[in-house]
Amino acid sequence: MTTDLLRRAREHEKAHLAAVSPAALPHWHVTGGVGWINDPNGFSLYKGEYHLFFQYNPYDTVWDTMHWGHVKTRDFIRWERLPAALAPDAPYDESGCFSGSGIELDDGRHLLVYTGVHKEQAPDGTEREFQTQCVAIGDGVDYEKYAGNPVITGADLPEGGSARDFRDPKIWREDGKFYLVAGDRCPDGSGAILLYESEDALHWHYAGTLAESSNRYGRMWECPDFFELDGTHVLLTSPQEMRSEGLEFIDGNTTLCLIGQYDKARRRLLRQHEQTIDYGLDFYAPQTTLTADGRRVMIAWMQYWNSVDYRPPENLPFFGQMTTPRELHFRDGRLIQNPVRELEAYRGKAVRYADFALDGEAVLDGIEGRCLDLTVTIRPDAERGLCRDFTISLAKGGGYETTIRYTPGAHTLCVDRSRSGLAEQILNRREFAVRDRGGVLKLRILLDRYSLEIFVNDGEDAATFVLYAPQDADGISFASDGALRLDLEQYTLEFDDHGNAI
């Protein structure tokens, strides 16, 4: 059933999207087209296509009462925009349809599970907010909210759980049962990931607490995702109020990957290792799906909550993007992530340099652009000694540039986007450690109009940044303090106005 609120949202987005020029949008990164987006939701395979929903305000480029926007794809690169899927039109979600997930049912329907937010007046006259888990079922375009909503409430929380901070269910099916994890806040104010199980995805019961922060890695843990990967178990979450620890984490809302083994009897993740998921400044609320060919693919909101008040200098019709979808693996104790292989089908002209000797500054013919896939391999120059640092300058021109600086002696990479078109007062610089590979460093760099994504050493680290330099700032240069050798391979990425490969 399409309610008045949902119909209004659909009519608004249809009317305003018609006026948006393709040149105002990224080539392959998902946006709302108009309005505001944040967390990816409902990332799931349904009838042979991958559906992606997102937190969405179609009416303005600021956060407001949340709807669910909707796109779908067959290859993770070309996205078809569909009408808004959910609006806050029921008593239990009148303050917003918050984040959640999706799954295909055996009967061919598509089930979405999400957090409904509403407020109630307390006896003392104050308003209290409540978060509950709700279900909607549909056909890939239209979804009807379950008459028995909400399906998980504060009554289903463990002792001391918070009905105010209880959100972001991620659903999966295993051994004939449905499971979901959701974030909650413990009595000490720190975060926990709760586990629920169900026979039918409609009637749920609490099964245990999968993991707790105990005020170590941030406080409230949002947007959990839990899965097995290459023989180990991985829990992704997005902590609020994180405090930096050396070069591994940054302050504010960030991301965390917990790696270990799942104790089914105790319903606990036995943690062995923790790491940041992405070492950039614009990566939050990642969600994964399992592909038809068995790959685990992850996508995230490409934005930093601490800088959302900044608006780009261009009059863009949208705010918020999603990352390039990434294939996940587990190797040498690390979460490994690389762009989905489907991106390679969009590669156009190639420019290559092999064993280029660099000592000083250089601009290389054909190495330029703002829509490209560039791989740079840095190697020591055995005959001429140690290079003290190496810099790539991107999105360069007219006083703009973003730099990637590698310091071999310290084994660190530092990205500085202070001159990328963003406000000076926000966090613009991020440094992180890279593993020593005998002085060899491999960087794969993706640029798409308003973003930069870096994949280090075949995916053992990743770093994501929003950029707003003018599109004609498309120069690329290289500099070294000392001698080194470079191998470079650049592909332009070519799309028509409809996102198709040229």
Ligand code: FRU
Second form
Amino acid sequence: MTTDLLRRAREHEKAHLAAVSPAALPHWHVTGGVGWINDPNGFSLYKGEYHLFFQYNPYDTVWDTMHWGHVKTRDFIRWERLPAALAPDAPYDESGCFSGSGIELDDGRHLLVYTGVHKEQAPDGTEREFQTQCVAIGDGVDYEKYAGNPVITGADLPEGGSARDFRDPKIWREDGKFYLVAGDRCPDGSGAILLYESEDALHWHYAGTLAESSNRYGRMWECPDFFELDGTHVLLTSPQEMRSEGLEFIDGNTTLCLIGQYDKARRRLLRQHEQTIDYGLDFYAPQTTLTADGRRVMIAWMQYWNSVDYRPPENLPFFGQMTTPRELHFRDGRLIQNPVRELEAYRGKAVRYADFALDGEAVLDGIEGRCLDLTVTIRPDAERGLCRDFTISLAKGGGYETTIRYTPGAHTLCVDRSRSGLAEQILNRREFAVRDRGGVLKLRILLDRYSLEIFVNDGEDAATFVLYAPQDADGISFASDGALRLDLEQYTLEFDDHGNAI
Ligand code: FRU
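Please supply the coordinates for the form predicted in complex with this ligand, as a counterpart to the form predicted alone shown previously.
Every chain and every other molecule in the complex is listed next, the one we just looked at coming first.
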């Protein structure tokens, strides 16, 4: 059923998208085109295509009463925009259709499960917010909210659970049943990931508490995702009020990967260790899906909640982008992530340098741009050993530059985007440890107009940043303190006539 609210959102986005120049949008990173987006939602394979929804305010580039925007793709790079899927038009979600997930049903329908937010006036006149889990079922374009909504409420919480902070269901299927995990808050303010079970994805019961934050690694845990990966179990979550620990984590909203074994009988994750998912500044609320050929692919909101009040300098029609979808693996005790292999099909012109001797500064012919796929490998010089540091400057020109500095002696990488067009008051610098590979370091760098994604040593670490330097700041240069050897492979990425995949 298309309600007035949904019709209004669809008409608004249609009218305003028509006026958006493709030159204002990233080439393959998903945006709303207009309005505001946050978390990826409903990332799922449906009838041979991957659908991606997102938290969406079509009307303005700020967060407000959440709708679900919608795109789909066959290859994770070229996306087709679809009309908004959900509007906050029911009594149980009138304050927002918050994050959730999606799954294809056996009968060919597409089921979305999301958090409905609504407010009630208490007898003392104060307003109380409630978050419940709700279902909508559709055909890949139009979705009907289930008449029995909400399907999980405060009455289904374990002892001490919070009906105020109960959100972001992620659904999957296992042994002929449906399961979902959702974030909740305990009486001491800490977070818990609750697990629910269902025969039909409509009637749910609480099955256990998969993991708790116990106020370690942040407090409330948002946007959980739980899956098996290469023989181990992985719980992704996005903690609020995180505190940095040395070079690990950042203060505020960040992401965490909990790795362990799944005790199915007790519905508990037996945690073995934790890992930062992304060492950049703009990465939140990742969600995964399983591809038709069995790959676990993750996409995240490419933005940091704590800096959303600082707007990009250019007057862009959208706010909020998604990361490049990434293939996940588990290797040597670590979560490994690399850009989906489909990106390689868009590679155009290549420029290569092999065994280039660098000692000081260099600009290399043909190495430049703001839409590219660049792999840089550095090795110690056979005679002179390790350099003291090595810096790549990019998005450079007219006083702008973003630097990636490697210090082999300290095994650290430091990214500084203080001159990338963003406000000075926000966090612009991030340093993190990289594994010691005898002074050899391989960086794959993706640039797409307003972003920088770095994949270290074939995905051992990743770091994601938004950049808003003007597009003609497209220079790239290299510098070293000491001698080293450099291999470079740069591809332009080619899209259609509009220069956009979406
Ligand atoms: C995380 C989050 C979710 C919530 C959504 C609201 O970024 O706070 O927990 O569902 O955003 O837009």
